[in-house]
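Only one chain comes next, encoded as structure tokens, the form predicted on its own.
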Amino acid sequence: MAPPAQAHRSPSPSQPSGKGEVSDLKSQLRQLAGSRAPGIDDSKRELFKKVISYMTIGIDVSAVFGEMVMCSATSDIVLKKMCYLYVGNYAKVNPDLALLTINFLQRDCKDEDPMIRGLALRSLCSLRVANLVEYLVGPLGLGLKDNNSYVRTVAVIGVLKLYHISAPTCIDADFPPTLKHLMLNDPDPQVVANCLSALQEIWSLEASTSEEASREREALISKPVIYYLLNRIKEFSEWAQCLVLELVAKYVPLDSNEIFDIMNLLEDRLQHANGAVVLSTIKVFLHLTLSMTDVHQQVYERIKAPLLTLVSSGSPEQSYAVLSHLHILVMRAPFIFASDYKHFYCQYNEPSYVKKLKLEMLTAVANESNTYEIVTELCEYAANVDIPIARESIRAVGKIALQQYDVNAIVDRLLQFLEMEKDYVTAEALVLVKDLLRKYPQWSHDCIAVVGSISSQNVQEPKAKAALIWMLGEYSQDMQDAPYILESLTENWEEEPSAEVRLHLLTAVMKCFFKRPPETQKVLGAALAAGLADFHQDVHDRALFYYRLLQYNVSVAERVVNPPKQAVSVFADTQSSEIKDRIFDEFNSLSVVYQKPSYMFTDKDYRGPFEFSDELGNLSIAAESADNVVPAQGVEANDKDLLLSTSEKEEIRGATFNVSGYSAPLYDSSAASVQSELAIISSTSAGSAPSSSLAIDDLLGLGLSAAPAPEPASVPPSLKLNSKAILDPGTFQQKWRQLPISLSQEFSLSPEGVAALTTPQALLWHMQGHSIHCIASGGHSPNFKFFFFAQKAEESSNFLVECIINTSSAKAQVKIKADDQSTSQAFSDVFQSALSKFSV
């Protein structure tokens, strides 16, 4: 069967149908090049428009380059602009063609019309061809001395372009001193602003190699320069004002009088219509008064009104940017904004990202005087059609309750949420009720009465189901049906996809067993057997731990699993104070909007100094996934070889675990039939220790004998390491790229080690004591990443290690690379031995 004929498509009128049309354009331009007939400029315009439109849609029209240059000999500024646009586009791709433009651009740089001079100079500097830099110096020198301010403005930026093309040429021509002179003496404010911007960039890049440039960069924030710029700040454009204010924020005044002088001078900038100027001024005020506590608080009071005004005016995007900055101020001083809580109420037509930020601020400003009004407002949002906002509002109510404000009324509100019969409302409320019970155990009777009526089958979200299971285990003595609900959940073990739920189920069944042993005996046996057969390593390990604990002594097991609990006084913050302070230091930047320091989302070249190795890249670790608490999350690093990719994660997860030394029973589907034949022990049996492992197996209904096998004696590692090993970061990075991975393993950390790992430095000293040295580290709880190296004592053979530790799962994922791969396993034993000894 013949394929259907394709429909005939007519060519677009703005697109050439073939090379012939470009050739026609070329011949027409050549005819017009030397003509001086009346109306010739109009004809040129039409042809130039065609050329530019072809170029814009990606058609190669470089063939008409010569004709375009010849036709540029005109005084029509529109033709000049189009010609310069064409030349600038093709000069980058074809440097040889760019040489043809030098003469006519240099000629235009001396034109009588200042607009043409400026445009020609801008186009000349935009060629960006290294071979032509010698032709730029002369026109730039003339442009900096031009009588017209527009030409000088263009020339200043041209100097910066020249620096990026050829820095030595720019420095040798003494352009930076000329820019400094212009900055301090030019009457035009835009020229001054461009000079400041260019000098900051040039001297910042030169400072690493030149002491003079470093001194000049420091001179930019000297008192004479700062005062000169401040006195002219009203003349500048909004962009220039922000540039000046950013510079003023780095200035360190000599005394308090100077601080007040600067603040008085900038007072009117707080009423500026442009939000960027207002935020830049606020940054100056905040940084100047950091060491003056009383004045700093007064600054918060003063900047409150301008910020709230900006939030209520402008687009949602602008409101969000301002709200992000207001958010960080509210978190630092919530009491100052407590009386303005109504400004943070959500409007029906606001985007969800604005509402979410407002909910966080409502939570922060809640106190004894306004809690009732705020909680009432938040409860209205719980019925919002926007489900994510409804969830956030319920969480906000819970957070306020955990701050000990009007707890009685809030608990009643949360219990009402459980009766709303909306899945997502019930799920969020269950998680919050669990946290409330951990802090306020006295409310257990009221909460359990409502929670007990909720069917576990109606709760599907993992965190909510885990919270319900926790309450079933913790308060099983008060919930009549607790053992039977846990039994039904255990029967559906294989159908439960969440490891978090299965972990909570194991613990809840253990707790219920100690409180109601006759009713829970069979359930515990089934739960432990299912846990031991579970594919998830954490679930398997916890089941094995509980089984061994019961084997050893039931009384000890009860003290470990179900000890007397103290109320939780403070819940951990998800963001460290160090991170918050760093974000505050980067006020009026994207760091505030992203709520993370700049080193976490910028490339290495733009990060600035940080405490980690510059060669290896600054490490930043992402937040832990809510759905999987076990593996460490991805780590961002500048070097691709040091980046933990998805494939590498899979390699690490594929590491084998040797459990042959355990004599734990295996899960058998016939266990259920064995359980039915077992006698139910008395309630006092839970407190007595069984005489043998066989007794505990019978107790749990597993029907198997599990005599523990003797553990092999630990053999000290035989490999000796050099305690004074030295390896520079460059060599480490090169070796890391070149060497293949010798071993990829996963180790477990002891509970003492997890408790000690509060900062990366805690582990560094410990490993150094075992002759294993750290060359880079990063992250914060629960995720840390380290790069270690070690050397053999008898020869210069190196071992390189990437170690990623997740404290929530107490696991360390380790990759080892070695010059001598035959000794990798021996070094792995040394590394594991050192890591296992890490503790407080």
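Residue numbers count along the first chain shown, from 1. Between two forms, the rigid core is the largest collection of C-alphas that superpose within 1.5 Å. Keep in mind that this is a model prediction, so the values were computed, not measured. Compared with the form predicted together with the partner chain:
- Once the cores line up, the CA of residue 518 ends up 2 angstroms or more apart between the two forms.
- With a cut-off of 2 Å and the rigid core superposed, residue 801 has a Cα displacement that reaches or exceeds the cut-off between the two forms.
- Relative to the superposed rigid core, residue 173 undergoes a CA displacement smaller than 2 Å between the two forms.
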Second form
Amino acid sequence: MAPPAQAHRSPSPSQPSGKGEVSDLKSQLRQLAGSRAPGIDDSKRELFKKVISYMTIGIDVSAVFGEMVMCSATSDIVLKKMCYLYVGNYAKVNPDLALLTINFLQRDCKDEDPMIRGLALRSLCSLRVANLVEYLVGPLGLGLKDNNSYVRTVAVIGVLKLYHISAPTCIDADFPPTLKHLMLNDPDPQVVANCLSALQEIWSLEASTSEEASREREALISKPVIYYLLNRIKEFSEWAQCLVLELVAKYVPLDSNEIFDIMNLLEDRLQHANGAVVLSTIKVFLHLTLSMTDVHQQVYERIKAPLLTLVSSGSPEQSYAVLSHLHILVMRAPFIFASDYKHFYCQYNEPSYVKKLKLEMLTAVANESNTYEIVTELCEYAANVDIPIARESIRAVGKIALQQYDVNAIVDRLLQFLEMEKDYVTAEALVLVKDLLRKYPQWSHDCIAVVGSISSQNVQEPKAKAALIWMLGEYSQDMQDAPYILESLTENWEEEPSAEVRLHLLTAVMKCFFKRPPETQKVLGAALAAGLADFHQDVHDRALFYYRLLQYNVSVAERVVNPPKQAVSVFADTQSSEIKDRIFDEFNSLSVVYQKPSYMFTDKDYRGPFEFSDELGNLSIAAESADNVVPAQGVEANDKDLLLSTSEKEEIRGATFNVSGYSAPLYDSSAASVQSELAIISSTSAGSAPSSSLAIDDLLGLGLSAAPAPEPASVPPSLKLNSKAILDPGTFQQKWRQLPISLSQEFSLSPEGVAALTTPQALLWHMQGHSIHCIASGGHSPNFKFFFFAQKAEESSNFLVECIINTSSAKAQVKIKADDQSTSQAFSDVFQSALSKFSV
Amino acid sequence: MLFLKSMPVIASPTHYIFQIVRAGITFLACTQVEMPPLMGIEFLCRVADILSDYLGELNEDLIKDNFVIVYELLDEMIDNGFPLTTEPNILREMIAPPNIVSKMLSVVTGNSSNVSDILPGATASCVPWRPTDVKYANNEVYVDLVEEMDAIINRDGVLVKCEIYGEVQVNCLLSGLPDLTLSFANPSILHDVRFHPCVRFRPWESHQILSFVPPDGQFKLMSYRVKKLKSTPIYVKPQLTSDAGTCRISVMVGIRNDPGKTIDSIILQFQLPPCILSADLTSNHGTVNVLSNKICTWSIGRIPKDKAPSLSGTMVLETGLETLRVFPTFQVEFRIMGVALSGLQIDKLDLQNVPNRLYKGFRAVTRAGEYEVRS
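So that was the form predicted on its own. Now I'd like the form predicted together with the partner chain, please.
So here's everything in the complex, that chain up top.
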């Protein structure tokens, strides 16, 4: 319960400043404080209410702190609650005053009423004042042992609060093991759930510094704990069930029997009234069966009905969240939902964001059997009052046309759109007809007849206009007045605002010229002249290019402009499949609602429990600033795997993905290929990496000679490294644990290198040029930490490097681990020489 | 901006905010970490439900007047970001609702605390949804089938989609710890079901019988969907013809399949396309209203025996527009008391552990949900 944050801002002019009222309250409270008259609680309560209401609307009433505390000696529980609320709100900014409250809170913690004990303990822990933690440990310890479950639930959360105020105090008091014991033994399910929630948070944060904590965190997803929780799942509250289910989704069962046991146990959760429970259960099912293709498909069939019910039952907010999840499933396995296409029909008064999702799903599920109905439905939306949706639905028709084999009926529909006399409908339809013609040139005859009748004056949108002009150029031999339309368009060159349209116009005139030279010659001259005079660089350049091409050789020009075209079979998808797979991995999270993976929107510090690993977790992953560009993104994309808890698990995951036929881990390789592309730039020869980078440095005018290496790389290293090395973070982590340190050295850095190392990214780029890839990096000046890897060119033997650089002492401490120990010295030399060349 | 406003999840640079709007009040929750979105949204919905339960309804003034109760409730419902108790019965035992009875009591007895002195027993019991010590002078249980029909009728008058979403709502006023069994005559028509946590899973799985220890008072026992219905109780036939800048509209409404009970509260609503300048609409039954935002409402009520209600009129199009290209969608509302259109029938309700004198009541009602007719 967070009181409004603006409580401490200065009151705005429109609000009463409350100064007079506050001093009034102060004296009244003082009068009441000592009194023991009967009915005094009622008058106190009225005053307290006033204080709290002032506090709620943002008036600073911290001045009456002392009086409030004095009045708190009461047995009335409502008074106590209000007092706790007040104290909790102001203690943080008035630590000195907070000390006053400790006494009465501690006394209340020993009250005989468990409700008061619990409330007092909760308030005590909510003070969040660092120098008061010593007073917390005692009451918390007692609270955890209290015989009333209410007090224990409060105490467990209290431990977590203590951890956030002062982690060492919490650890020193040995609270985490106590919580673990409670979690596995307490009869009250809410206590168990709170323990689980607290332990997840504490151990995840501790894991970065303590081996033991990371082991404990992994133990949470071990078989005994998971089974213990699963067996009690029906006792838990719905929210605790969600928590447990989230945990189960991370568990990797040993064999298929285990998987089926878990699914049988959880099947009835799919019929729970709470949508959050249903969705968490679905996540468990999906994750468990990833490796079993046929069962996975059955799971889709099984979860279909609950999901569709959830969509139609809840409030709009719930519907949308569920719909987003349905959307991702439909996109993954459209064929399973093909018979349910009617569920994705848009209702008139649905908000447009819902309609948009539904349109995408309709497009995805279209197949031979339902296309006719879906397209009929979509065509009705084209006459919708909601213009953006009308546009979307026309685009959807086009997409379906592009993914179907039998487009007969669809083409007719699209052509009908062209005749609808609505400018936006015509515009969208034109763009689609263009795409359609690129894929199905055989339809040109029907389309051209209709397109030819459209007056170019009625088409204003650049995309549509460009499409129309493209068709005029491409099919000028079939369209009677193509040259004349182009002519009138060229005459209005000056008035055409869109460069895209002007570019298309240039090309279309060229094409037309080769098909119907006599009619077009004049226009061509005019278009080229206008193009050459154009202010837009691209237009100007293209005009110049055409001009010189024609000058050089007309038949060559024809081959360039009008080559025989192959029909386009597949249009590039907008959202990459890696991203989709990644979002699927994060099923039942915000990333699904946002349609982007969580690394794209969450703050690194807040990736939630289980996302941090012991060694790499406290490092920010690669670069993060705006200039991090490609390689960093590559690593970013991987960092969930990087941060998965157990290496064994990672291995199993990887394997299961491959078996399942879903290309989930594709992003690994793509990330690596992005990296390697970059690497190629600087080391195309891939021979001796340092020398190639030398060349590049020279090219860029980066005077290498200005940076004499302390230990010059005069001896060319004999080791050849693979510039396209691929290593996913999971494997890296696993190897790093397994391999012994084969070399541990300290290098010194050149002053230029030190100067260049203002951000970790600078070094990443540099090392990449030497075929040494970074997998994680972090730190701020003067201390930086990097994890690198490299692969031998001819065999897949890996080198792993941990490099800690202190720029103030200009030293780099390097630990090298290698698959092949014998070459580690050679690699060390390469690494050192690469490092020594690092400069601005 | 409007788009953002209606999104249930909105983003800020560091925090992610869930919001739901109920009765003009926005409920916000924020997170910095990834989390199941439905957990946030469902929880907010629960908070809204419980507040309106406690305060009788939801509005700004009520919340301001009762802020102490609101604080108390939130304090018990969530701690350090983790939802704790959201079961109304347990909350009710911890924090007494501010009703007239408790106000009366406080005046009479002088004890004005609205917090009970004892901790709720149910927190430890195996049926957390039911208070331990319930007593009624008259034992009654009411079972209502409440159904909503969602349908789309397309431009050609074809029934494209017709589905029923239904709920079994129970109002249970029984003493002690009753154990109820409810069975349906035709459970096979149910396509998908969702249950209140009190329903035991096994009896449903094996015999499609609902066996449960009910919460006290009103609750939603189960919700279900029935797919692919073949017909609707009423028909709506719109006809629009346009020519030379005017458009003639005529809409006929009548009973298609007599459900055996009266169909009442029939209302037709549609938005006139923006290209229509003015409309002159009349009907032979009921009242027609055209609002300034071009939303047109035709309240029919019941369909008379002697004639079919019809609406007709002419509309003037924007200058320069010859024919109408954008057509309105008609949203239909109706209500039929005493019938569950899905055809679901309750077979019987058996009770154990209850006193002999007992009243059982059954009702059914079907409403139009998202029922739309395109033209």
